[in-house]
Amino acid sequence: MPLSAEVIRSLQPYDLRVMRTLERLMHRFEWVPLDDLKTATRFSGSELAYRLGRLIGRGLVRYEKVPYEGYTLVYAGLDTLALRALTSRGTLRALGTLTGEGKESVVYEGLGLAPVAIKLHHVGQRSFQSVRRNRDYLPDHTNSSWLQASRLSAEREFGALTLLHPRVPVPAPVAIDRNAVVMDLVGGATLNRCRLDDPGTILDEIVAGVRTAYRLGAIHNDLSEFNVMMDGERVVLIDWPQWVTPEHPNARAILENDLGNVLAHFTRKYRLNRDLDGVVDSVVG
């Protein structure tokens, strides 16, 4: 269910206190026991029950009886804490519409000092171990692995944007909090949804961006036609949480996979053929 600005605004200080306490205790518990939550919040039993009822009703917290009576934040709760913090700092003024949704993130339009995109990382709640195998920066295990994974994914992406902008055509980073990355709003559509008038020039621009990123110390590690945006005639490389450095033991293979995906798209759609080895050599040389 998409986030609601009305729900976020309706939260009272005691609601937020419960949510922040849950977030903190989830480093120790997958499901926070009611007694521990009561002790940490210092609320009476009736006050805590009232607050938990409000949060569960708003879809921000879940309750489970087995193996004990416990509570946990869900993605909407973590998202809400991040958005409230960004708003309190003046980074965000308004939450707009949901513009994109993938397996591991959702993206909203928003308004700060200018229009922005808000990317909320949602990594590994359903199948953390399958995500862990593909991302060596994630912890082996925590009690709430999805929460930690989502925060680390956001930190990785924000770090990449900070490293690469403005020399590489990526969204300009604005701010980060928890699992939320705020960046400049990029218009247009992804490469798979575009029909290019001059595909050769666009391909050259993509390769040039990959080359500059490599020289700055980053390989995308998930590049394809689905995360290259065309903002008018401007190429923008998006979705950077899985990036690795050129010192990674599989760096060459990762780079070959990235560029191979892009070249295959241009071959299929435009019958434009480039030699993969030659393109990779032009990036690392």
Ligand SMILES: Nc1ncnc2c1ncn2[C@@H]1O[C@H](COP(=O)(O)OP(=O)(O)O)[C@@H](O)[C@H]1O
The other form holds:
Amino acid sequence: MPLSAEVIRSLQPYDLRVMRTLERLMHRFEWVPLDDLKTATRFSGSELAYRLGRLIGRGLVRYEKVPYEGYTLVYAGLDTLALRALTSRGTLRALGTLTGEGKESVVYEGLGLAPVAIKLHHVGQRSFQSVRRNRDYLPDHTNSSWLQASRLSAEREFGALTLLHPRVPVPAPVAIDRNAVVMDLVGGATLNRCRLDDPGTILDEIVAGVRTAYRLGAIHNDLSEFNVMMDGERVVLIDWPQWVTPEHPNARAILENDLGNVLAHFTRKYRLNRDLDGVVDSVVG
Ligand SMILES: Nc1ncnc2c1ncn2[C@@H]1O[C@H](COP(=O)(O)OP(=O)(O)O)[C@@H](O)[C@H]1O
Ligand SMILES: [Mg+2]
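Given the form predicted alone above, I would also like to look at the protein as it appears in the form predicted together with the named molecule.
All chains and molecules follow, beginning with the one already shown.
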């Protein structure tokens, strides 16, 4: 269910207090027991029941009976807290339409001082096993919650954009709160949805971006035609949460995989053939 600005605006201070308390207690509980929530909010039983009813009805909080009775924020609840915070800081003035939905994020258009993209990281419990494999920065205990993982993913991405912008063509970072990264809105579409007039030049620009990023200390680690956008004639490399440094023990293989994905796309779509080893050497050399 997409987030609605109306729902976000309709929340009252007491609703938000319940949500923030839940968020805090979720560091200790996967499902927060009613009694703990009651103690922490200092609300009466009826007030708390009323607030929880409103939040559950709006799809921001969930109640489960198993493994024991308790309450938890869901992604929409975390997203809402982040968007409220960004709004009250003045970073965000309006929430626009949903523009992208990936494996581990949803991206909205919005308005800050200029048009922005708001990427809400949703690193899930359900997909945790598969996530784990290529995200070895996650803390090493099995019940690391989706909430922490999503926040960490946002921090990682914001860190990369801060490191790389403006020397590498990436979206300019604007702000971060919880699992939400606010960045410049890129016009256009990802490579898989474009037909390029001059694919050779564009491929050179992508490789140059990968090279500069490498020099600055970042290897993308999920590069492909789905994570390169064309803003008119300009290349923009997006989607950085899983980046690694050149000191990573598998750095060379990761770089080969990134560049291999891109070269394979240009071969398939434009019959352009480049030698992978040569391109990788040009990046690390
Ligand atoms: N800065 C941006 N400006 C415009 N659209 C964006 C921006 N960042 C992401 N998108 C859109 O959202 C989609 C998903 O974003 P991405 O960062 O690739 O996340 P995921 O990990 O979910 O693939 C992209 O394919 C793109 O269409
Ligand atoms: Mg992507």
